[in-house]
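Encoded as structure tokens, the following chain is the form predicted on its own, with no partner shown.
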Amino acid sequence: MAKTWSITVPGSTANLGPGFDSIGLALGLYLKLEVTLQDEWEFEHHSVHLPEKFTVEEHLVYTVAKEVAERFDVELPGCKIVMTSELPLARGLGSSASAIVAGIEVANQVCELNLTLEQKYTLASRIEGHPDNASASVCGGLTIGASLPNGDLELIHTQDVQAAFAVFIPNVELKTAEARKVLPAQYDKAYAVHASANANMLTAALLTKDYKRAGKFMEHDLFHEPFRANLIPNYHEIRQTAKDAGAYGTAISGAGPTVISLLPIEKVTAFVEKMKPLFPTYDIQAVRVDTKGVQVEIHETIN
């Protein structure tokens, strides 16, 4: 019997404004892999969102799978991986995090590691460097995480998000490393207190499903958006136009350049149709919240 593993990983948005490097939300845009065992590693891409040229050794899915196998002192067998993706690269929709989660799941399946959900999101967050996008892609729904001084990760997650989102995806990339360069090295005390209060209010509003208030605080970030705004095409225009059209709030998705609006579920379709002619150079989509996280189906065939 030959096995094929079908692995589906949702993309994600991070921060939602002031929830900097802590809040993540899984979105219904997916990275999909078909994995079979063979002697040598091979990747086959079927998506405009994936790179055309690369070596196996530099592919993030491979490097993460290899790292996880070495961490558990097992040998990573050769695999053929056929990949498709709905996630544009370097747009703030969790393309790197989804690849990290995919790599962990590949190692988990082909090496029979039997990782728990907690092990998966802890590994993913450590590899990515912060507990937002990766945790959301593992768990689905809304995640709020913090790393403790001893390296442990504390995570709260809920799949019950009764709101919808619209994403404005520009045809330009913005690497996270570049977006981080514009941030201050430090904040003064009063400024940091104000910024943290806004993050606390965003978190409380999301968990109590007060989405109107959540939208308000999405637009009151002080940690990163004031410094990244000039890197985001049409940032101010989109925020104001979206608000005028009924969005609760709009924020940079992750490090950008995509921006994301929070809306009532019943209004998101009409909202997107209204925005498309106003911003014709953007790919504007209504996206649901993914509630399942990483999923695996195993198919067995007779050789």
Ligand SMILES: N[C@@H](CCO)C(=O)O
Contents of the next structure:
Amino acid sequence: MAKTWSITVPGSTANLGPGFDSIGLALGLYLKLEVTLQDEWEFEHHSVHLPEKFTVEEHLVYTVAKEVAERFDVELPGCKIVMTSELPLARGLGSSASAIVAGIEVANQVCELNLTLEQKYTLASRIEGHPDNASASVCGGLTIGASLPNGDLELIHTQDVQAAFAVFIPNVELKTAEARKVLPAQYDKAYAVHASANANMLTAALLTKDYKRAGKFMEHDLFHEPFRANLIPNYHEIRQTAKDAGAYGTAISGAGPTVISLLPIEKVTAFVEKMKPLFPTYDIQAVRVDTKGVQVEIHETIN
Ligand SMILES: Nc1ncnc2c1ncn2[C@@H]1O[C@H](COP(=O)(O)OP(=O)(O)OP(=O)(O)O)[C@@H](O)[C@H]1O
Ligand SMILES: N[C@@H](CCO)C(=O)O
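Now show the form predicted in complex with the named molecule, given that the preceding structure was the form predicted on its own.
To see the whole picture, the full complex is given below, headed by that same chain.
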């Protein structure tokens, strides 16, 4: 019997404005892997969104799978992995986090680790460096995470998000590392208290499904957007145009340069059609909230 694992990982948006490095939302754009066992590791990329040039040893999915196997002191068998992706690189849609979650799931399956959801999102968040994108790709839905002083990650997540989202994906890249370099090392106390209150309001509004208020506070980030705005093409124009067209609110998706709008479900289709001619160089699309997170299907075939 030959086993094949089909692994599907949703992309994600992070922050939603003030939820910086804490709030994640899984999106219906996917990284997909077909995994079979073989002597040597081999990758096939069947998507324009996947790295063109890479070596196995540098491949993020391989390096993460190897790290996880070593952490659990088990041998990582050779795999052939065929990958497709709907997640453009360095656009703030969580491509790197999806690859990290995929690597964890590959090790989980081929090393028979039986990892819990908590182990997966804790590992993924530690490797990614912040819990937002990684936790959303593991759990699906809306995730709110915080690390404790001892390094443990506390996470609250809900699949119940009764709103729609539209993304404006520009044809330029912005590496997260670059977008993090422009952030201040510290904040003035009064400023930080204000920023924290805005984040609390965003979180409370999202969890109580007060999406009009959630949209308002999406646009009141003080942690990162004031320092990143000039890195995001047409940031102010998109935000105002989206508001005028019925969006509750618009924020940078993760570290950008994609921008994401929160809308009433019934308005999203007309909104996207209205936005497309106004920003012709952007890939503008309605994206649904993924509610499942990482998924695995196992197929057994007779050799
Ligand atoms: N699906 C993938 N498969 C393999 N490697 C990936 C994948 N996605 C990202 N990577 C690797 O991770 C590196 C960083 O990815 P990327 O630029 O997407 O991360 P980022 O700056 O965090 O932006 P984003 O949040 O949009 O992912 C890439 O250069 C690539 O080497
Ligand atoms: N919270 C991270 C998300 C990166 O995708 C940042 O804004 O830098």
